[in-house]
Structures are given as structure tokens and as C-alpha cells.
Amino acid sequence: MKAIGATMVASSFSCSEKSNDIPASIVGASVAIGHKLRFDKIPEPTLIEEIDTIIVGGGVAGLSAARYLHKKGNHHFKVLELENSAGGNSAYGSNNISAYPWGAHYLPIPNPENSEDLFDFLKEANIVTSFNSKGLPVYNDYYLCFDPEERLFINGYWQDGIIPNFGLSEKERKEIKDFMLLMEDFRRRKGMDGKYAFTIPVDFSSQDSEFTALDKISMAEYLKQKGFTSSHLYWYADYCCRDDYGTNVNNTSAWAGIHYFAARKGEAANASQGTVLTWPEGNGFLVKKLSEKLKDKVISNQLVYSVKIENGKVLVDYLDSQTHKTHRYIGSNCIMATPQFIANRLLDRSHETISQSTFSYAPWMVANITIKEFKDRKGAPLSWDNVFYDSKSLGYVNANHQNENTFHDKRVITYYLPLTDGDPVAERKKLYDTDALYWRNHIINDLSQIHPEIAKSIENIDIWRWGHGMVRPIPGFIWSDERKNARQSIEEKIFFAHSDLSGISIFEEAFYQGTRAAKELLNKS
């Protein structure tokens, strides 16, 4: 996400009296509507309409599938989206200060070997403006992350970059250097099949057992096997797992942990490797670009509650949460662009013998905080990404960072807290059982460790709870049969598209899975 971990904190906080005056509210997502799938009996549909293709889910995968169908001249489709706007965990919002993300908020410059479809989209969106004589993409300068990009608060000081450096012993510095060299070696390595050991999309990676065996152990076990003992290195690896996966080093597959460091090989004519593309609204910008030609195709506030095949047709039943009327689409095809736990409910797969229990999802809390200028600590200046060492949160992103006007009387910061230390089912329950005031106090308490007087600057806090923010690449999942089998179509009528089919929830994977499903649909015999 923050590419969408923490246990719940104790209920005693050191918040000042001023904190009690700060308004806080929970603004998303539509939990009550979604839970109708589990608890309510919904009446049979009264309105019936025939259509060629129905896409269930308007996240990045669903929109990418829709974009591809539209691009290939197939326009007889609809996208049904539960929320009041499309985007999934790339949702975004805005106020009179700035747009801001509710989840994923950047795209690293893609690998050269990534699909032509992705680069076609980036050209359409004017993110890639041209290619130089060597074939390297030229990115729109306004979308490349401005300096300063990131900083870490450690030992009472802001340092440049988020790899711990300030106040470390020489022994720890050497361990971190050795680890990064090891990751760089993985970044270059290829398998006997000629494929990179780690790349994006995951499906393009080598399946040599030398590499896939790493999926069977945790990242913590891998670090231990390699003899690493630095607490700062363990913190950094843990932060990276929490940042991209909503997991920690103890419950992240070592393959996925290494993938974080070794998979990205992006090159550009006007940007260095590792540069990210970002916008005030985060990946909401990409959602808007995916949706530009689909305005009459996406129907929001629709709860799909049944998908089945009858007499060679796909029947999709859904409830309009605004009118409370039920509808049915009868189509030739359907793309299920939903996470697998939703797809299984809609398809009534409870009777099937193939287990999909390995699909596990990370809960998150994200908050957008409107503040006046606040007093900063010594060291590196306010950056795009601002991380706290030894905090369970991931810190905050400065939503105003990409604005051309560098002076801001007020700003919006986006605070990320993945819940990673406990069982995700229990953490999810706690997430929903706690109210806005609880999270307001938690956020202020955490921020006050770095900005002691920040409560005086906060005007309001809006909170978004992601119960199933992203798939968790736990040990044994990435190269499991369950993940591979979940993408198989049903009777070449129902196709599957979601980032959880990759095992890693990032924009490129969602785009790839959506486009792949659309191609399978168009290419079916």
C-alpha cells in the first residue's frame, strides 16, 4: 500500500488536552454494505439486462481489464464497483488544501522487460512523454518525485534516506552494506530458464528451485541463516515488508522479502534507478487516467452478491446501495476483479475441495491529517516520505510535496499504519471495533514522539480502515498451487483478475492481471 505493521497499542495515551478538541472521523470503506454478503438475505433481482461482459470490481485490475477491452474495440461491458468511486486501494480524496491518497501512492519507474501494455498506458497518460535514441523512456518531470525524497527519524535526528545510518556502529554499517550487496547480486541473477530470479510481474520471474525454495522460509529465517545480527538491519528489512506487503519479517516469505530489493530494474533517460513517480493523490492519479475513457462504463455503489453460470450464460446479481433495488446482468463473459475471498463467496465455492486458505489479507489504518506549519526536529528537511525508526507506523507522506508552490501555510500529511504483528483476523476485528477517537489518540501519540507540539497544529483527522488492504505474501504462498490455480477460468466464461493472483499488491501486478484476464477473454476459442 504505502506501496496499503503494527499491533494495536494500549489504550492509555499521553495526548494533551488540546488533542481532545481535534475533530476526527472515519470516512471509508463501505464495510457495512460489503458485510451484507455475509449476514443479509438479499431478494431476487427485479430488473434484468443483457450485456456482453460484466467486470466485477473497479480497482486497478478491473479498470485495466476494462481499458484493454475498450482499446480493442469491445465496448459492450460494464464495471460494477462497490464504493462510490473506483480505485480499490488506490482510492484518493481531496480538501481545499490538497488532494491526497487513501492507499497506494507511488509507482517506481517500471522495468524495461515489463509488458508493452503498461508502457502504452504510461504514454497515454503522458507519464512517459517519449523515448530516447537508446529506447529509454523519458518521464514527465512533474511526476518524478521531487527532492528531498525520504528521511528517517533516528536517535533524535532526521537523517537523509531511510536506511539507518545515524548513530550506528561500524559493525552494523558493514552488515547493512553486505546485505545490500547481497540484494544487488540477486537483482542481477538469472535462472537456468534465462529469466531474472526476481522481476515484475511475478509471473516473469525464474521458477528455478534455487530461488523458489526461498518462498518456504520467512525473511527473518533468511537473515538468520546468512548470519546477520544487526538490529538496525532487522528493523529496515521489517519496515520494507510492512511497507509493501503489510507483513513483518517473521511472516513474510523470504522470496517476497528479497523481491522487494531485487525485482526493480527500471531505467530512464531522465531518472536514476529507484526513482518513483508520484502525485498528490497518489495512485489515484493512475486510476483517473485508467478511467478517462470509461466514464459511462463504471457503475458505482453496486454490491454484487451472486455470480453463476446457467444455460451457457453468466448471471451477475447486484444491489444498488443507493436505490436498494436488485438487478441482474445476463452476459456472455465475466471478469472477477475482486480478491479471492470475495470471489469465492460470490461464486459459492464453499463446496469445492481446492483450498484457498493461503490467501491472507493485511488490515491497515490510513489517516489524512490537515495541519498548519509545525515545528520540525533537527536534520534533513521535510521530505515526501517521512519515516520513524522503531515505530509501528510507517510514518507519513507529505501530500503537498509535488505541488509547484513549495510554500504552504497548511498541508495534508498521510499517515500509514499496517497491522502486522498479530493474527490478521484478530487485528481486523480490533480495527473495526475501535472508533475514530481511539485512532485519533494513537496517531497524535505517535506523531508527538517526533513533533512534540503537533497537536497544536492539527485541524482535523480523517481515517480510512482497510480490513483487507492487500494480500500477504506469507511463507509458501507465492509459489503455491493455490495461487497458480486461482487464476484458471471457469468454462471460459468467468475469468479472474486481481493483484492477489500475483501474491504481491502493487500497481504493476494489478495492471498485469487485469490486462491478462481481458486478453484471455478476447482470445478464448
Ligand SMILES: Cc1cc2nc3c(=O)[nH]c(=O)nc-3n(C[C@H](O)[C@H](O)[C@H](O)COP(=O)(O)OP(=O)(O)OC[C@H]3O[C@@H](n4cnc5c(N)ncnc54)[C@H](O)[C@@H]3O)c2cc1C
Given for the second form:
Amino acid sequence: MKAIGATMVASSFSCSEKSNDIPASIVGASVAIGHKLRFDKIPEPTLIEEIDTIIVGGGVAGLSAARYLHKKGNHHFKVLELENSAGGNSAYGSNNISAYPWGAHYLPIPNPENSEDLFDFLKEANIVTSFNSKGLPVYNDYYLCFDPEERLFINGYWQDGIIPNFGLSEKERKEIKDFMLLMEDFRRRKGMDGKYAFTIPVDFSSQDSEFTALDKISMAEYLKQKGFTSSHLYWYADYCCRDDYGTNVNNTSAWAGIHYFAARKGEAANASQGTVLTWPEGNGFLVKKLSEKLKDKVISNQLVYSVKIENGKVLVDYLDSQTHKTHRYIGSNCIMATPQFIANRLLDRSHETISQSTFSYAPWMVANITIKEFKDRKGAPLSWDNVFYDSKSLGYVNANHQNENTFHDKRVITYYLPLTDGDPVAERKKLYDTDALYWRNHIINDLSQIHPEIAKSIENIDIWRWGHGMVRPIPGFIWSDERKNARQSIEEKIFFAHSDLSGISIFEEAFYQGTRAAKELLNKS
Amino acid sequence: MQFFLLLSVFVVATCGLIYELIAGTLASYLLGDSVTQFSTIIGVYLFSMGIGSFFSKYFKKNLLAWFIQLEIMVGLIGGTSSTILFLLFEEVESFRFLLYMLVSLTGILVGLEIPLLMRILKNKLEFEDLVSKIFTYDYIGALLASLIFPLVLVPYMGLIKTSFFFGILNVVVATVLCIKFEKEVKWASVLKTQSIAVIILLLAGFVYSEKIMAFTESLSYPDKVIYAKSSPYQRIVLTKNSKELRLFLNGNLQFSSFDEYRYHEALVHPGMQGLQEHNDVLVLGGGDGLAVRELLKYNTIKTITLVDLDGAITSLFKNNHMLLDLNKGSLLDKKVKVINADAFKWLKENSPRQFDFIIIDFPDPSNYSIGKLYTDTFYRLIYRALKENGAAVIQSTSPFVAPLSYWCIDTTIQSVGFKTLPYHAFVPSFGDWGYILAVKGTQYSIPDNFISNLRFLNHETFQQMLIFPKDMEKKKTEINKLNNQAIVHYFEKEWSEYLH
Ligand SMILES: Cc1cc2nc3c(=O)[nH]c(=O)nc-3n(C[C@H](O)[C@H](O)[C@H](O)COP(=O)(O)OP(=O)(O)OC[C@H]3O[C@@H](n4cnc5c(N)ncnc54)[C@H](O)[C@@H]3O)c2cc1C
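Form predicted on its own already given; the form predicted in complex with this ligand follows:
Below is the whole assembly, all chains and molecules, this chain first.
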């Protein structure tokens, strides 16, 4: 007996020891440099240069603005980006196994209406290869998400698709079906103004109060009002809110919650509705395509710390985080493509009377895990998106999924965890106070629920902390005056472009806000 | 005392013979050629018993304790031997060494036991009586073992369970002796703890033997396994019986030497004979070199490029003499260039090179990874890799068992601009098997004649192969795309219905 007891102890030891060996580190997001903004005294700029336009922030919005200016023949501009490469929330990384996303990882096939600029870009990028005789876009096969797309681990089994089904009672299945029908109905509904109730860009949605009133209550309240009781339906709605907004079902406005299901109307010649476009590096691919012609325009490692208007000119002061020198651009125009809370700090608007308190941000933890082939549970095979029912995380995405190779002995999986339990300020503090080991253990524990022996297969874990991952569409925010006013330019010199201004953080909105700001700028002159 | 010791002679003898039989059976399962295996194993076993008997004279004191100790060791080694052999079979190179080592070790230990026992009992019995009793029990045990082994144990318990069971029996005898003769046995408590630990271990093995079996697939092959290896990509197993050699990849039959000529002639010649030009040929998959063997019947071919994922397969078919007999050393021919790469990726990246004829011989689309190789996206790459009037042939599973899968391939190929010529052939090992010829340009014509050195194909046969009876008629299907993998869904459904 003793002997066996001893080997058991030894083996459980070696197991936890094994996970202790797994290297884990925190990468990316120059939080420390960003903090300089708040706490350090920064020397006066030495080098001064004149230019037409400065774009602050090289995320999707900033790059979309830059793309549009460039396309329209305006070449006298620069994009200043804090990180060492452009992309913002759509940043990506790579190792010798695969490229992988750090944030945004997919774009659903876009809506046909109000998307001319977007389709122009998709054609440029060879994502849309042509249009068929009915005018439907033909998408590049390599970019449409390969089958199998998604699966859910529920009741001890991997089911196909993520709408809970396996092991549910008939009654719950019926509720979920009724809910989906309700959403389908919203998808087609238009308001008195002839606009879709829910569409993308959000700006083009109907203003009918019948719909906008939904912004005043939470998604959870909405489900309750409709008489839904199924816990699996609540889980599903909660999952969708956390997935797209980093906010749980209690803190997401019903308008935004329904938008998730009802806004997408994209069709394609060679894909069914709701298909997504994705790449190993996620939306990092779109970032590369957006910046293809902007090589010498985007300057990275530049922390902008002040933007102000003096004598009719815009002064943009920034710190080169490599050389630690400060510089100033004097321009005719500036596009602020940073999140709203940063824009306010740079413009030193904290004293202004307009309340900005409704802009709040969801913290996220994202990890890229390099892993050898691992043992899977019964049911649907490894898919692109792999979701766990019993977890706070959103599960993992297989970065190698779009690879045409038939064989992989190693892969990279991207693990997503929005921190939605408590108030975002407290969650953000927790995110920054904890280290790589803490998150490594958290991730391994979570994954081990489904793959008990996964620790043996993991080779490396890299962790990215998004303190202000995305703007939260809390009840009342989307149709608030604050959101509407935030895009108002200052003296037609400083323009605003960021997905924050839409209230919903997705690629199409960031692209739209960037392009819109660039158009406003061009229209004025 | 006498009775117990004689009982243990009986058990020891039974167990000893059982271990020997297990080793022999396992060796012939795994290595084939049962006559050689059994005779060498019996020889080594008996010889080792002799070695054991010889060394027994060096045991001077505490004979009973030593006897019990040996008994525990035999139980442990014999009980775990089949598991060890099964699990380590992958290391084929060292496998024989391991096998004979285990056999000799058991032999030596068992060989030590009988002389020791005789010495323990020598003062208790008359010499004549002693010898007669011991050998009587010994041989009865042997008879019992040799009868129950094939009749009861192998069919009902399987090898792994059997060996654990007899290991336990061995050690139980040791434990009983230990308890019975506690006072006479030196280190009785140590031996007791030991034996209990070993019993628990063997019991655990017995209980989990199903799980262990899951690791060991060899018994799932009807014939003798003559080669088995795991490459990074797949499990490669070759089996042989008196008339055929078969290759299995991940447990799926790839060919039988008995009728593979039918499969490969049908794959290669309808395309080759109908094309005006066939200077440059590309083979995707087909690392066994059998399609290439057929290609080499045309002197007019200038180059053959073979792209197969698995270097372990191509090197096996370049080196193993039985396989070289089968493929006529085709992969070693100087016209042939072998590339180990993923076909999809290779095609995508090797765009400038074009071929007259492309042979596509992939495994059936039974999972999403392989399903990619049957998509419109893939066939577009094939189209691009063909010369203006080139053609490709695709092995396309069975149109009888899986008509939707088969016609899905046809529909998909047509969707990228090819004209198609579907045909099928009867290959006994597989069943009614399907092929689709994908034709680019206008120069291909259905062949009237075939070269003469074929065993299966001629003009009449091919005419029949073009006819699809009512139960295999063309069906309307979706196009197989990367984002729907329609074929994997068809295939799963059709084959699982057929097999259950
Ligand atoms: C974890 C996560 C997953 C997501 N998944 C998806 C998805 O799958 N699909 C999808 O469509 N959307 C997703 N999103 C939403 C994503 O935010 C948007 O798609 C889009 O990338 C937002 O772009 P943006 O330009 O509006 O904002 P940001 O990406 O925030 O761009 C702002 C840029 O400004 C820079 N910056 C900030 N301060 C300064 C300064 N002081 N000086 C200079 N530069 C500065 C930043 O570094 C950044 O590059 C996800 C977001 C997160 C956090």
C-alpha cells in the first residue's frame, strides 16, 4: 500500500511541477509608458516640425483615416503610434509555429448597406475577389472561416455550434428557439424612418424610440421582461455580451445585446449568412492590409502627451520611447484616433463641464499558448472557436485553423478572458497587480477542466493585459448625448475617430469612424 | 509444509509455461512467422532454465526465503511482461532484444526454483519420492497450462489479462508460504510487504487492462504484423499472410498486394492513354510508389514528381526489399523526384511549374484535415498546375457505399472549370471503387487501346467502368468548400451507416 501511495504522491507532484516549468511572460501594451502621461513631468519638446495632418493613434480607426487621406491624394501626414507596431486592439504576434492575434480576431461578412468604403478596402485587400451576377461579393476562400467553425463543451461533451443544445430539456430548447426567432425578427425590422432597427455602423440605425428605448434597460432585464427563464439562454446571452463587449448580461444594454444578434445582414456568393472572415493573425491581417501603402507614414514607439490649439495651429507633443526625446508637430489638422479617455487627457479637457463619465472600459486578459497535440474530449473535433460552458473565459481560438496544411504537431491557441465579475476599475487594478505566474495557473486550471492533461502539452504562455480593452455599451450609453457629442470636432481642426464613438467596439465601427473623420477633415478645406 | 511446497511447484510450473506461451504468441503476433518465434522462444526459455539451475548451487542459506523472493520476482516480471512487450513494440529495433531478455529472465528465475525446492524438501522426503513428486506436479502443471492457454485464456481473457492473472497467482503462493512458515522464513515481513505491493500493482494492471489494450492495436490486425512504426504523421503497419502483403495507415487499409494492380492500373492508365502528351507527371500522395510503377511503363514520360507528406512512407518504400519487389523500385528511378511536403501548401507555393498529368491519391476524406484536399480551393490549385491540355485523376472513395461523397467530388471538380470523366473499378480488397478524371482543355479523348503489359485494364473493361448502374447514379450535392467541408459530412454519414 505504502509503495502505491508514494507513487501517487510523486505523480501528483510531478504534474504540478510540470506546470511550474511552463514558461509564462507578460508581453505588449506599453502600460508603463502610458502611465507617464499621468504621473511624470515631461521635458519641453526640442525638435519641431511642420506638417498638414497628424493622426494620433495607429489602431484600426487611425489607420483607416490614414488610408482614406492617402487614397484621396493627401500625403502630407503622419500617424503617431504608442506601441512598437500599429494595430491597437487588433495587434498580432507570431512565433515559429504560427501568427496569432492579441485582440480582435475576426470580421463577420459585412452588411451591404452603408459600407461602400469598407467594400472598397476589402477589394483592395483581395478579401473580396469579385462580385457575382447578383451583385453578391465573392470572398477569398482562404479567408472565410474553414469548417468546423465552433463548438461548445457542455455536459461533458463537445457539441457542434455554440448555442447550448446537448443535454438540454425540450422546454429550454424551445425557449432558445423562441429567442432566436425574436432576434431574427429584429434583424429584419425597420423603423418609421425607413432605417434598420439595428445595423452597422450604429449611426445608421433607426432612431425610433421603440428601439432606442431598449438602450435604457439591461439585456438581462429584457430577457426577464420577455418571460424567458432558461438558465442556458441566459448563459448564451451572457456569453455573447462578454464576447463582443467584454461586459456581462447584467451590464450590457438590451439595445447592444440585441444588436449582436440583429445587426448583421451580410450575404456572400460563396458563404452562408453569418460566416466570418478570419486569419491566423486575426484582424492583424486587416491592419497589415490597411497600412500596406503607409509604410513611411506610421511612426511607432511615439507617446503623444499633449494636443492643443495655439494661434490657429494644432500642436502635438510626443515622446520617442526609444530615444526618450520629446518632439512637436505643428499641423493644420489633427485626428484623434485614441480611446476617449486618452483623448481627453491629451487635450487636457478634464476641467470641462461635459461629462465623460459614461465612457467606461472593459479589462481583458488574452493569452497565446503554444501547445503540442493534446488529447481531446468526445464530440465535435477541434474547431476554430472552442467555447466552455462552465467557465468565465470565452474559451480558445485555434490560430492555425486557417492554415491549409493537413497536419500540425504543434499549434497556437488564443485564450480570451474578459474580466466582467466586478466593477471595471477594481478588475483593472487586479489585472495589473497580478503577474504572469498567476495568470498561467489560472489558464491551466481553466483549460484542465476540459483537457485534464493539457499541462503536459503546453510549451509556452504569453500574456497580454488590456486594461482598457473596449468601450462598454452599458445601459443608456449608446443613445446618450455624451456619445453623440464626443465626435464634435474642435474648431474644425481636431477631429475624432475611434470605435469608442460608436459605443460598440468592432472593426467595422473603427473603420467607419476613421474614414468619417478623414472625410470631415477633407470636406472642410 | 510438504503439501504447500508441492502445491507451489504446481503453480510455478503452470505460471512458467504460461509466460513462455504468452511470449511466443506475442512474438508471432507482433513479428510474424510463428514457427520461428515459438521455436526460438522455447529454446531460449529452456536454456535459461538450465542457467538458473546451474546457479542454484550458489544459494547456500535461507533457502525458503530465497524461494519466496524468487517467486515474487517471477510474478512481477511474468505478470507485467506482456504489457511491457505490447507497449514497447513501437521500438521495433530493440524489441527482439527486449523480448528475449524477458524470456531469459523468467527462464532463469523459474530454473532456480525447482532445484531450490528440491533442496528445501530433501530432508523431508526420500530422494526417489521427492524427485517423482516434484516432477509429477511440474509436468501436470505444464499440461494444464498448455491446455487452458489456447482454449480458455487467450479467447476469454486476452494476453494482457492472462499474464497479470498468473503473475498474481505466483505472488499469492509466495504470500501464503510467507504466512504459513513465518517462523522459518528469514526477512518474512520484508517479503510480505513486497508481495502485497506487487499484488496490488498486478491487480491494478488486471483491472486497467482494457485501457492498456487501447494502446496496443496489433491484435486488431487479422494477419501478422511485419512492420509497425509511428511517424510524426501516422501509424504505419505492414501485415503479411501467405498470399498477400497489406499496408495500413492509422488502421485503414491502403492496399493489398493481392489486388492493388487493379486499383493502380485504373488510377493511372485511363488518364495516361487518353492524353496527347504526358511529359511531366505529378503524383500527390501515393508514397508507396505503386502509381509511379505504372507510370514507368511509359518510356515517353520525362519527369515524375511525387509529393507525399510522410518521409517515413517514402523511405520505407525505397528500402524494404518486400516492398521494392512490389513497386519494382519505382521510387529509385532516375526520372522520379520524391518530395516530402504537405501537398496543399506545396501546390500553393510552387505555382510556376505545370504538368501534363496529375495523379491525386489521398486517403478518403474522413476528417476535416483531409477534407481540405477535396475542396474547390484545392482543385483550383490543380487547375493552375496543369498545362493547357492537361488532366488530373482523383481517387474518390466508393460510389457504391458513399455515392454522395463520390458525386460531391465530381460536382466540386466541375465547379472550378474542369470537364469530368467518372469511372469505377472493382477492387476486391476495397469494393467497388471510384475515380474521377478531371480534364482541362479539349485534347483528351477516351482511350480505345491500352498498353499490353497490364493485368486488368483493356478496351472492353474500361467501357464497362464508365457505366454507372442505377444504384450508383449521379446525385446532386453541394460543392465541397473550405468553409463547409460538405464532403466530410457526407462521408461520415455514408460510411458509418455502411459499417454499422
Ligand atoms: C481582446 C479583444 C478582442 C477583440 N475582438 C474583436 C473581434 O474579434 N472582432 C472585432 O471586430 N473587434 C474586436 N475587438 C474590438 C477592437 O477594439 C476593434 O476591432 C478595433 O481594433 C478598435 O480599433 P480602434 O482604432 O477604434 O481602437 P484602438 O485599437 O484602441 O486604437 C487606438 C490606438 O491608439 C494608440 N494610442 C493610445 N494612446 C496613445 C498615445 N498617447 N499616443 C500614441 N498612440 C496612442 C493605441 O496604442 C492604439 O494603437 C476586440 C478587442 C479586444 C480588446
